[in-house]
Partner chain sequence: MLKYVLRRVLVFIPTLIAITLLGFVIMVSAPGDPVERMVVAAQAGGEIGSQTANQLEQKKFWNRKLGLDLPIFYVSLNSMSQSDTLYRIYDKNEQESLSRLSSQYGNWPAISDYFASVSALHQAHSSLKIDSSTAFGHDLNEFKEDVNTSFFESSSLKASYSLVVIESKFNKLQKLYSKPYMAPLKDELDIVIDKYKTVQETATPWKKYVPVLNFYSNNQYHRWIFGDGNWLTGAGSEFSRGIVRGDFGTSYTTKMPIQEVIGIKIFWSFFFSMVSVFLAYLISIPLGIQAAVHKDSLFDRVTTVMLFILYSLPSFFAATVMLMWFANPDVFHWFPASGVEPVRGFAENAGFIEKWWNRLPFLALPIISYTYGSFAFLSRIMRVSMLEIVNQDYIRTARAKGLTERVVIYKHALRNGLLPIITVFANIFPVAIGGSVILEVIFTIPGMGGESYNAIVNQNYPMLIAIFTITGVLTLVGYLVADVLYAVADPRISFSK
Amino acid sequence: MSKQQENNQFNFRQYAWSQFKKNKPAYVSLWILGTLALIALMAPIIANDQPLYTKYHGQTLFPAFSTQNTYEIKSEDGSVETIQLDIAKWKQMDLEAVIWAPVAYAPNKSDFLNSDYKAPSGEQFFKNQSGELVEMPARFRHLLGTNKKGEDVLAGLIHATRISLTIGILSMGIATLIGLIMGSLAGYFGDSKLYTTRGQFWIFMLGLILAFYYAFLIRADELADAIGTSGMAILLQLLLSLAIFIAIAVAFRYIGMLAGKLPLLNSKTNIPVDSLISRAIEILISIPHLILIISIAAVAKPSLVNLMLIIGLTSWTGIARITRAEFLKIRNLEYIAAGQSLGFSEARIIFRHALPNGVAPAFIAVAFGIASAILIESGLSFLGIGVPADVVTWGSLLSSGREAFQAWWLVIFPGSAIFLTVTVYNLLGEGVRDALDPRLKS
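Please render the chain's structure by itself; use the form predicted on its own.
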């Protein structure tokens, strides 16, 4: 790429960013999304029933950050007190110094004194260190109320932010990967440009199935544990699964190349890629999306990873269609012909040259897709399908409001969180679309 081309590319990026900033709703939505992402990453620190720092019997402890589940505290008289972190009643302990999380409660932890739907502004109770039942101190009030079990709604909303954003982003990451590959192949090869041996084709198809099985289904428990741990753990486990998928797919590709030399498997065959992928897209589109997802989720084992896979495997069609349309234009351009004349492999031309120039419109579909995935996850959680019962999500909080219509806070606050997040992603998608549309250039 020449210096002039680099300057043109840089100028277009500057122009797109300046156009995006002029769209005030989209620009504000970007900041709101950043805030939600920060809340998701910092959820264990923002809402936790264990102290961030405390001093007890002369010992400095960091329970919220501890990797062990028990502390052994030695008293002055030589006795040893064992504290189990997950069941210790920290608020009733005689702590010499303490720093609580901004929200001193955790999801799925019941405050039995304030069970049976305590309103945010209603009367709440607290048991002090002497065992007396007193009015709830302002520091420990349930600011958004509680549900039937006495679980803090605000803590549930904060931790559910991580679940909703993770499911939305990772499920659309799966859909984007599938959609870009399928759309690229369909648009570039069409129905008459891809020839291969029968052995290479069928062995590679078998390899893709095994790669998906070993990379995602076998590792479902590890991926589910990572979701409940931290954002970095999610990223590392996802990258490991992708590495396993790619390694198995590449290995079977080379095995197929060797098998394609055998007498019974070396016959050449034309693969109508565009027709096959287009028919698959039409079949998926013809089935009502939500009904298809509900049907699969009702049969599959309740798991966050399974839910992400279900949403991702059924949401790639729009991205594939957009990518296919772009490749139908790109494949006839001069730089594609130049790469072919230089002897570049088809994979190099598609993924290193054509795809970077045709991926921008797909990003718009991704932004809208994440909003759709969050809505689908919330809907399934509301119905009690697909998500484990012990996982707190916005949809499950909203569903608990059906049991008591007087508990308005269980409808208003989770519903507002869903509405805000979906609106932010939709406005963001519209802003990106307008910024990348050269017809709107002024």
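Rigid core (definition): largest C-alpha set, two forms, superposition within 1.5 Å. Numbering follows the first chain given and starts at 1. Only a predicted model underlies this, so the values are computations on that prediction, with no experimental measurement involved. First, how it differs from the form predicted together with the partner chain.
- In this comparison between the two forms, the rigid parts meet at a hinge, and the single option from Ile271, Leu41, Tyr56, Pro288 located at it is Ile271.
- Once the larger rigid part is held fixed by C-alpha superposition between the two forms, the smaller part shows a rotation of 27 degrees.
Could I see the form predicted together with the partner chain next, after the form predicted on its own?
Excluded here are partners and other molecules; the one chain stands alone.
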């Protein structure tokens, strides 16, 4: 293949990927991230105090994978033994065959023999099947020590990987969605390109208010009651409210379209999309991010979902600004004009044609954003704000190390986990930036 041909088949995605692969730290980061994600996915198999497989009184059991919480075991003499999976002392049971998880402990479950900060290398105790207190066998050692309550630090770390990665990725997912939509609308329409009729505008606004009224205000009691019951009820009620909202909004859109044909209401009105969105961004960035998040988290109910929403809803400004700048360039290109002359709808041009070409720079902000979201999550759980008290996270483990400085393993290991993850995402962000924008590469 000649050089000429190669140029003709130039593919930006392949080029960017090959550039990215040349950046060794970023490439290694991708692998580390993959490993972390795998750990997060497999956490219940990697660290579990219930055996993965066991044979007990002739019965083959898979306690770690079981959905029910009790087993009824019939012995040879006919008596029935009931085992409650989560509180059974599996390690003291007379199991005929057993495969343990690599880390044979679960987070949030105390090993009372090893409470009060047992060091990773120090003396640890174990009660064997005959009930004698002996030195811990190597297989069951707490490799990274225990905390005051005797909970295994390694098991906590492994399960907390799940929380940190999920919060980082999902909250940035929300932020990316909002940021891309806001940024592309602001950049594409600018201040002077979106027109509507006066009638349609005001009737649609009225419709939004009414939709809010019927969907949320008068259903406030039902929604409040649902929050008190179960997650399923909340979801159901929320979906119902959302459906009402959309139905009313859409209805008013069409009424507005008709009304826009009437005299007096049919004068053209310009909607300054860019100014509106830019002002909203300005308001959000003028409040220090952490203070904003802490204040909202303080009044909201402590839960991981809330935390995710709060971080997501407040972190979209960077992505929106980058996308807006990109769209300001894109909207003047020929293929947009081509799309317009072919009569495609604005929505199709924005989201099908322009967005795939303008999304790349946002990736950089997303990678850095995930790093900062993880940092915020661990910072908040370090302070104990917005995260339920019984959830083990890297931040809460680190914070528990503050109470007893002799337990260095409670500080070093969770801290390093946060550090590693944040570093990996930062390196990834740099790698993506260098790959996408060769001009910046030094």
